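Only one chain is shown below, in structure tokens, and it's the form predicted on its own.
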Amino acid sequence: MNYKNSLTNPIFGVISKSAEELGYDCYVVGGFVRDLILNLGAKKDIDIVAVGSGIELAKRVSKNLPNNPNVQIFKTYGTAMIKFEGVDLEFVGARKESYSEDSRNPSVEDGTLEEDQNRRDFTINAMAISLNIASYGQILDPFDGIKDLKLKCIKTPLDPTITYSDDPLRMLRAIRFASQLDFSIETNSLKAIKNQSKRVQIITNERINIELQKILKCKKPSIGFLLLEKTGLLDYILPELAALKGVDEVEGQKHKDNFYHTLEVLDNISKHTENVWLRWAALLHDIGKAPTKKFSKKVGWTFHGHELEGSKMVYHLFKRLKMPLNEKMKYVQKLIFMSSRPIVIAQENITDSAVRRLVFDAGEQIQDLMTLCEADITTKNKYKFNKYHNNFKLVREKIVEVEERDRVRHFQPPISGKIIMEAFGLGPSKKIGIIKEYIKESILEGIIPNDSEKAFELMLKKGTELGLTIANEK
């Protein structure tokens, strides 16, 4: 099978010519080849293997390209990169690898193309397309990767036990590819991941986080998280999520399995947003239920305060996985902390004051919060499902109505501390805060509109109650 006509980017001709000048054989390998065969569109990152020095080939390619683009050299890894017209080209020499038990970083030696293909993680990533003039476009597929693509199968080229033990990151990559491509993991490979799951502990948390982010960005992320649970990897990577598994029963009373419920919520929200941080909020929205779970003979199973507990747990989880401890984390914490608020409102008669408070507290996250709560509806009872969604529709309508009238999302008190101080001839004092809070609460409760004139009148009234005298009356 020849893919000459599929190598439409002129860059391949330049690479072929450059390799010929150096006397090297060279090949396109990895994800570009896989996605080309799957007709997934042209990848913007292309891996080139040279039987020789990848760094020297990169330098020669740069020399033969217009404007001689910069060559980034990574001597530690023996690789080089060129960015050219929106494409990232990575060059490496063919190599063979050997591993020690306590590290996933291999000892590397120069090798043949065959040895380089042997070290690849999966058969679908071990295919190569020749860029050599005599065999340009010819595919080299020693492990039947094309067959596995047709079978939608993730399989290692060599013994999976050795493959995963050598580099445990490949276990996460297997699950990530299964999730991204909607493939299954070959039986022996899946068994090997289960048996080697403990080895995941030698992977840095930064690399684990990268794979988790990629799984979360998939069309149906539950595929990946179900495989993480099935293989035992979840216990090491996200023990907070693993703790939600299972159903307890006391005196005939059960609670739902919060792990599987969480994955339903995650898939639900993924249909409506590509915001990975909103997906994180969905994944973690119930993690506080494991530490707050209690049984009461009067009311059955309870999870009181799980939203607050869960929002606190986010910090430790993000810190452990080397995730950003910034506004993104605070965003996830806020959504988890508020995740039950719209649900409570939707079950009651929806009052303006309740909606005002919801919008005031949620601020810019109000729409994302509503999306999360709607995704949280996983009941299989059609009547309840429709009822909840109709109630949330009413809440959304009420939010728009209140927003237009009361402008509480970007709420700024109509009366500032400076105005209060001038009105009563005050210096800084607790009474200023009391008056400001009273005005804010009065607006949120609908006692007065969000209006400076009405707020000023209320300020004078409250100040008098506190024993203050208007400055011009002194």
Second form
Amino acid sequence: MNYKNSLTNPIFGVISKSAEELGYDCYVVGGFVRDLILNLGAKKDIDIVAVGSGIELAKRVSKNLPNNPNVQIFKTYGTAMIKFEGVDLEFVGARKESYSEDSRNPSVEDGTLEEDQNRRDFTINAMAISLNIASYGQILDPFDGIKDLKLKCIKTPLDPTITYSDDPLRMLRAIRFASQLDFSIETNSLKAIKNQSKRVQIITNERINIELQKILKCKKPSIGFLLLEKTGLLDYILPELAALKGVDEVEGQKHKDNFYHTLEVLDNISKHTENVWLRWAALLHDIGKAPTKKFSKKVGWTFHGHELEGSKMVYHLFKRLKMPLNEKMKYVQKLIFMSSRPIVIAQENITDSAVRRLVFDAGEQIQDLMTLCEADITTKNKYKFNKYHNNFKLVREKIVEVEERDRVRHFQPPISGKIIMEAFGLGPSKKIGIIKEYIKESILEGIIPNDSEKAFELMLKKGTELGLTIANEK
Ligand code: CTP
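Right, and the form predicted in complex with cytidine-5'-triphosphate (CTP) of this protein, after the form predicted on its own?
Starting with the chain above, the whole complex follows.
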């Protein structure tokens, strides 16, 4: 098979010519080839292997390109990178590598293309397409990667024990690719991952997080998380989630398995949002259930306060995985903290004031919170399923009504402290806060609309009750 016509980007011609000038053989390898054969469109990260110096080839390519783009050189790794017209080109010399027990960083020697292909992670990532003039576009597929693409199989070129032990990050990559491509992991590979899952601990948390984010962005992220659980990796990388596994039974009373429930919620939400932080919220929404779980004879299993506990745990989890401790984290925490609020409202008679308070507390996140709560309905009882969904529909309708009328999402007090001070001829005082809170509560309860005239009347009434005298009556 020749892929000449698939190499549509003119950059390949420039690379080919540059390699020819240097007397090197060179190939495009890895993910670009994989995605090309899978018809996933042209990947923007292109890996080029030179049988010679990758750095020299990159320099020559830059010289032959218009405007001579900058070549970023990573001397220690013997690699170089060029960013050109929206693609990232990475150049490396063909090499063989050997790894030590306690590190992912290999010692490297120059090698042939075959040796380079041997050291790669999966058969589907070990294919190369020639950029040499005489064989331009020809594929070199020593491990039948094309066959594994057809079989939808993740398999290592060498003995999987060696491939994963060389670089344990590949255990996560195997699972991530299985999840992204909806492939299965070959049995021996899966066994090897299971056997050495604890080696995941030598991987930096940043790398782990990158793979987790990629799994979370998949169409059906549960594929990845189920594999992480099955291989034992989850215990090391997300113990909070692993702790949700299992069903306890006391006196004939069971609770649901919160791990599998969580994965259902995650898949549900992934059908409705691409927002990876909302997906994180779905993944972590029940983590507080493990530490708060209790059984009492009277009420059975309870998880009191799991929302607060879970939102606190998010901080430690984000910190450990080197995730941003910024507004993204606060967003996830807030959604988890509020994750039971809509269901409580939807179970009862849905009142305006309850919805107004919900919108007030959720603010900007109200729609995402509703999406999370809808995804959280995993009951297999059709009657209950429809009932909850219908109730949430009503809550959503009421949110729109309440929003139009009372504008509580970005609540601004209709009466400022300054107006109160002027009305009663007061200096700064605790009573101002009391009046403001009273007005806010009255609006949320629906006693008065969010309207400055009505709020002013209420202010006068409350102030008088507090023993204040209206300024112009003094
Ligand atoms: N590779 C490897 N072992 C790793 C990482 C990468 O053998 N731990 C090899 C694979 O051949 C891979 C190539 O290096 O195809 C490029 O790696 P990378 O850019 O990380 O992945 P891609 O396969 O291009 O796919 P993606 O961008 O989706 O991660």
